[in-house]
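Encoded as structure tokens, the following chain is the form predicted on its own, with no partner shown.
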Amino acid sequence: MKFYISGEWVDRDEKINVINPFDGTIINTVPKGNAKDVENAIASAVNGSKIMENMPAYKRYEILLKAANLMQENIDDLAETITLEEGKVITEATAEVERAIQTMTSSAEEAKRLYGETIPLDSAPHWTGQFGFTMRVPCGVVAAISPFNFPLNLVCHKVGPALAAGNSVIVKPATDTPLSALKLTKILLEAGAPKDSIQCITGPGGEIGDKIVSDPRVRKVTFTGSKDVGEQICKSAGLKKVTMELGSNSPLIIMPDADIDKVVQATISSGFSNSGQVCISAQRIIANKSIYSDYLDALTAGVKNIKTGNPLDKSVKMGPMVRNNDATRVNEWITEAVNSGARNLTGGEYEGAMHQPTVLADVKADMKISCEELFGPAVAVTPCNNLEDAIEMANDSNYGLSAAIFTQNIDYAMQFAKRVNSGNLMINSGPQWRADMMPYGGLKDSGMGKEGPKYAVEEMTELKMVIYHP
């Protein structure tokens, strides 16, 4: 495919494979982009907002709206899509697509509700009859770094709320997975996108990113990817706004009176889907020591059961990693973690991209696996004594972005609620749960900002403050 700046489809003579990371076969080349492509597409960007500010917020709507429904009519194609660049199972990347429909319809409605508000300065001791009132308005350009686990929704997500927000849009998909990206913008333009108003770019982070971030015409950045790489952006960005959604390694606590049939399908759902390749995929697992033997046999007993293979075939529920060397990571954190003392109840191996889904236990809270992002189909196990131990122990990390509680016991709920550093807290479900239209982000290292269309469009605008004098 061809990517898309200053309103034309462009190709270049040095290519980037996309690769199935099933069977390592070659299904697409994308152009590399470099630093001429990335002025040309931040040129044409800077015009896109101006027509963009001024175009009406009904407009604004129904382009969005319009696309939503061209993603529904090509539901198979990109979700097969998802597939073959990402390994995530076909059902997965269906839904996936299905959530991005729903990104893009709440994306559409939040165009129509850029409100301000009047301000009562009357309140002031020294008030003399000044009459305030506040604006929203679009940022400008709004740059939009994707990373590859989610190549349609997440783009969606930052792609959506800025057009209905009155913005123009840069996007710079993952590396591996740049085709859905280029899909989306081909439909937005069908839908009547201004050609200005988006630009997709593919090429690698480190070559063309930085000089999308810390270019001053760019006026937001929203990234989504590892903590690392975000430290540095916000470095290169200066002074914009930044909407940063980083690392985890989440939480998940049961007590016990949790359902254990409950717990453990919950547990498969958060760790395993996407072959655990989500931000806030279920990692930590603090079990009470009363139902921590009972709770270990019918997790043991589920994993084992989780078919995998290749990612079209609809009976498969786990495929491969993205890269063969993500499935080797993982690997030598689990070992790592078995030779300090932890014990493999299930899993382990790996052969190329194909990682099989793995349970630790009696894993330590200063083991890789357990303080670190593992980002793969592994859950490491830990035994608490009380709920006391269990929050101290969910805390105990630099990463905030999504936990979990399995209680009947509503004061176990509420302190948990209170209690527990996370941007989300999940009661009676895995940590991997989310609508797309809530608030979503994280605390301390993993992140600033919220998505969600209503809450990223007041990330991706400015507030005036309007005061009129008599």
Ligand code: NAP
The other form holds:
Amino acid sequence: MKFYISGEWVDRDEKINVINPFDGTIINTVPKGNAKDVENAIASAVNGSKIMENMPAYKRYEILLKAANLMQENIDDLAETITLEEGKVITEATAEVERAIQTMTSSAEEAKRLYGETIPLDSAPHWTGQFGFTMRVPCGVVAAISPFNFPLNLVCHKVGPALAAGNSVIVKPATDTPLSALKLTKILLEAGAPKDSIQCITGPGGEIGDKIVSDPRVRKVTFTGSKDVGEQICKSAGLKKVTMELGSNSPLIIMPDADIDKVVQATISSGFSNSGQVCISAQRIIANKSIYSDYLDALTAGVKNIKTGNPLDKSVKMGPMVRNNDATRVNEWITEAVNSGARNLTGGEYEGAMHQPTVLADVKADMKISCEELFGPAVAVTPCNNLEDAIEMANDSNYGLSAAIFTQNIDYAMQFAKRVNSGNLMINSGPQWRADMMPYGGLKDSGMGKEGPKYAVEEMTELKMVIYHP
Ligand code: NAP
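With the form predicted on its own done, generate the form predicted in complex with the ligand in the same format.
Below is the entire complex, every chain and molecule, led by the chain shown above.
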């Protein structure tokens, strides 16, 4: 595919191969963007921002809604594209497109809700005659940098609110998975987005991504990806607004009164969907000693039943990781844990990008598989004595994106919600749960700012204060 900058679909001699992680075949190529392309994209986006800030809200609504309808018409092609470039099973890819359609629809609705408020200035002495109100205005040019693991929905979470709020947007998709973002760009243009309002440029993040985020004409950066790259972007961005949706090693606490069958189902869907490559995957399972061995027996049996293979096959439940070297890294962390005393109950082998779903028991907090972000198909189970113990273990992390507890005890559940330092807290569900309209984001090293169209339009607008002096 070509990329889209300055109102044109552009090709370059230098290409990047897009690889199907399941069989290593080249499914497409994209141009490798360079510094001049970034300059052209930004100049066009500056022009686009002027067009967008003058476009009435109902028109922005219509464009985004039409894009959502076109996505619905192209659902099979979009889902297959996700599976081929990313490796997630086709049922999960279809669910991603369905969610992306909702993300665009609620972004359309938010275009109509950019409210300000009147400020009661007479609530303090002296300010009796003035009349004050706030106005929400677009930031201007928004840079949207996205990761590989949800190549459509996470791009929609940036592009939808950016356009809804009256900005122009420059998308830099992950190099492994650029096709979904390019197809979304085509759909938005077909839906009536002005030609300069969107740019989608492909190429290495360290080169073109850095050039985009450091440019002073870009007024807002919205980034989803790893903590290290997020930190680098914050340094390069300088004085501009940033939203950071970063990684995690999410804990799942199991109390003695939990329904073990439900917890096992939740561990499997939260730990192994998209081969564990979800920012809120269940990674650290903290299980009360009284149910520890029953839970491990049931979990091991369930994980052994996960059918792996070609992600286009509808009966397959888990496909490959995105790259071979990620499977190698996951396997090294598993080996390191086993060599330090963890028990491997099932899995533990890999070939190419296919890593078997793996359960490790008796994991210690200082093992890499527990204290760092794994982002792969394994769960690390550790026993705990009581709720105090479990909360302390859950909080023993620099991350804080999602956490979960299974219990029927409302007191335990409320203690968990109050005391676990995490942006998203699940009671009787695995940590991998997200509704696209909710305010989603992390604490600590998991980032700052919120996504979810209602909250993202606030992040992508500035508040002006107006005071009338009689
Ligand atoms: P990544 O390596 O951090 O890359 C993310 C994006 O940043 C890619 O488009 C990448 O481009 C670009 N990039 C790399 N270096 C850059 C730089 N110096 N300046 C600007 N852009 C740069 O992450 P990933 O491997 O794609 O995704 C996995 C990570 O994302 C995990 O840590 C996961 O937890 C996190 N994530 C978080 C959330 C959330 O909502 N909190 C959701 C999904 C994923 P290239 O591809 O060209 O390198």
